Amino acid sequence: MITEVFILQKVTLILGDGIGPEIAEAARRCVEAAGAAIEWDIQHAGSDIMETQGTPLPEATIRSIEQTGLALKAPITTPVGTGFRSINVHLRQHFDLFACLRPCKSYPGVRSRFNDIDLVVVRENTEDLYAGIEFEKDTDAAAELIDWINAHSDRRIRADSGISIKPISVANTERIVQFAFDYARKYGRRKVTSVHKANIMKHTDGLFLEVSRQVAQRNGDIEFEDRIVDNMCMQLIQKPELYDVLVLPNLYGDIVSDLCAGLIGGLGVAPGANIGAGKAIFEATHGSAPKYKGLNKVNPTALILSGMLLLRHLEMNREADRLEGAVAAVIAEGTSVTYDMKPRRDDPTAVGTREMADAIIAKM
């Protein structure tokens, strides 16, 4: 007799804080209902665990991600005064998760001024102005840097300035643009657009554009173009159908990904992923909304769809299709959805987080 053996894929599930544990549970149940063979290692991060362990990011959570290589992470509030600028940024930097992936796709039934949006934002995650290289006003280090710059540049910096450094490198630009082309090829996308401000910042954004063009030459099977970031924002509102995969430096990627989320109805339906070499963390792009903690009220869609991205990353495409299809069906039906997805936010027929997850599971 032949016995079929199922090997479970281990994934770290980070519960987060605020609404995090509620939507993490909803996402876990929906991913499992899709038929994914996953073994969850449940871990903690954020303000809740800070109260008991004295840190918002326990070593056990880091070790778990190191071992599994994969995490589905609920929203986290970064506590003030702990030494962490942002737990999310710390995780990206610690694991060198250089690519932030944010697909923005319309689902019928979601209130929006736009229809048929299908964009993918690929954001460089490790450098640019978010590298965290800053010099506080009136410090000795800031004064020394200002003196050096004033001695070596024809542009003067005021003595009462704070300074942030914007590094953009050849190596990191090359890998993020190649990631965008690889993603486009894998998922049948037609075009990659490099977004920059090279007309003003010649030696940083100019470098990003130059390297983008070099990488594009090696990927001639995918169409390539570039756009200046302010013009890109306007065109995304006027004619989003002209664009497909956008690749951007860190700051612009943060801003444009929220703009694209606005095109599809908001962050409540916007999934996200942070991907590196051998490690990946999947997360909703919205915050932890602590005022709704424990109320069984918030929309779990973004984290559930982040679970769908996790399944696609694992090439569990049948399960991913089943999960996304069930989410789309529940949203289109419009009955078992949370208050924010109703025509009126005070609609008494709105359901809670658990009940929306139940409805999605019932569709699979």
Ligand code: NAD
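By rigid core we mean the largest C-alpha set that fits within 1.5 Å across both forms. Since we're looking at a predicted model, the values are computed, not measured. Residue numbers count along the first chain shown, from 1. What changes on going to the form predicted together with ligand NAD:
- Once the rigid core is used as the reference frame, the Cα position of Asn296 differs between the two forms by less than 2 Å.
- Superposition of the core reveals a Cα shift of 2 Å or more for Thr55 between the two forms.
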Contents of the next structure:
Amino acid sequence: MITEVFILQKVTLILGDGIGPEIAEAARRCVEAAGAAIEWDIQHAGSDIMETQGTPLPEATIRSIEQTGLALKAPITTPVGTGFRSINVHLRQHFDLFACLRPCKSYPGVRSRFNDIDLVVVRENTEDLYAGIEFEKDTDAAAELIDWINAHSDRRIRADSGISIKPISVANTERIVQFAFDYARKYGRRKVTSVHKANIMKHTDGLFLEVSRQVAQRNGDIEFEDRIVDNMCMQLIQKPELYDVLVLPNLYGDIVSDLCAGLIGGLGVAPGANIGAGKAIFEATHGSAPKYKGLNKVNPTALILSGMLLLRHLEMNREADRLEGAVAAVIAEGTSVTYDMKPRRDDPTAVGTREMADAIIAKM
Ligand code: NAD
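So the form predicted on its own is up there; where is the form predicted together with ligand NAD?
Below: every chain and molecule of the assembly, starting with the one above.
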């Protein structure tokens, strides 16, 4: 007798804080209803667990991601000024999640100025002006650096300046551009566009462009082109249909991914992922919206669609299609959707987070 053995894929589910636990629960239920054979390891991070365990990122959460290699993560608050530093940034650095992936796709029924958008933004996550190498105005280090630059450059930096450093390396550009090509190939996309400001920043963006071209030569089966970032922003508004997969250094990637989220109707529907070698964390683009905590009010779509990206990453394509189809159907009907998807924000027919998830599950 042949016995069929079912292997469950282990995935860490991080509940986060603010609206996190509510949307995490909605996303978990929807992913399960799609038929995905997933065993969740439920873990915590953020201000709620800080209150009970004295740390916003328990060792058990890190260990779980180390073991599973995969997480679906609800948003986590980053307190301004005092408090702990960003857990989101810490997780990206700890696991070297060098690629931030933001697929931006229109779903009929979402209120937006644009329709038929289907873009993928691949943002380098580890270097550029975002690397956090900064020198505060009026410190000894800033003064020393300014003196050195003034001695070695034909340009002058004023003494009352603060300085942020923009490193861009060959190795990290190679791996992000190769990631973009691999993604394009795996998901049947036709073109990769490298975005830069190489005409002005020749030794950083210029290097990004040069390495992009070298990587493109090794990936001749996918079309390649480049665009200067300001022109790219204008073209994304005027003719987004010309573009497919965009690969960008960290700072431009941050800005352009929000621009593209705007094209598809905003943060409530924008999923994402941070991916490294052998590890990936899937999460919504939006934050923890603390003012809505515990109100069963916010839109769970972005985290549910992040769950859909997780399923595609696992090549559970049948389940991913089922989940995406159900989300699209509920949005298109426009009945069982949260307040932000109604024509007026005070629409009394808006449903809660839980009820929108119920409606999605009912479509599968
Ligand atoms: P936010 O995205 O949490 O909320 C901004 C506004 O967007 C909210 O007030 C709400 O009106 C709306 N909104 C957000 N998510 C929504 C949803 N699912 N449904 C309906 N409306 C929604 O941005 P913020 O207020 O700037 O940030 C709050 C906290 O989240 C900050 O501490 C920030 O650092 C953190 N944050 C975390 C992540 C993450 O965990 N990856 C990402 C962004 C921000």
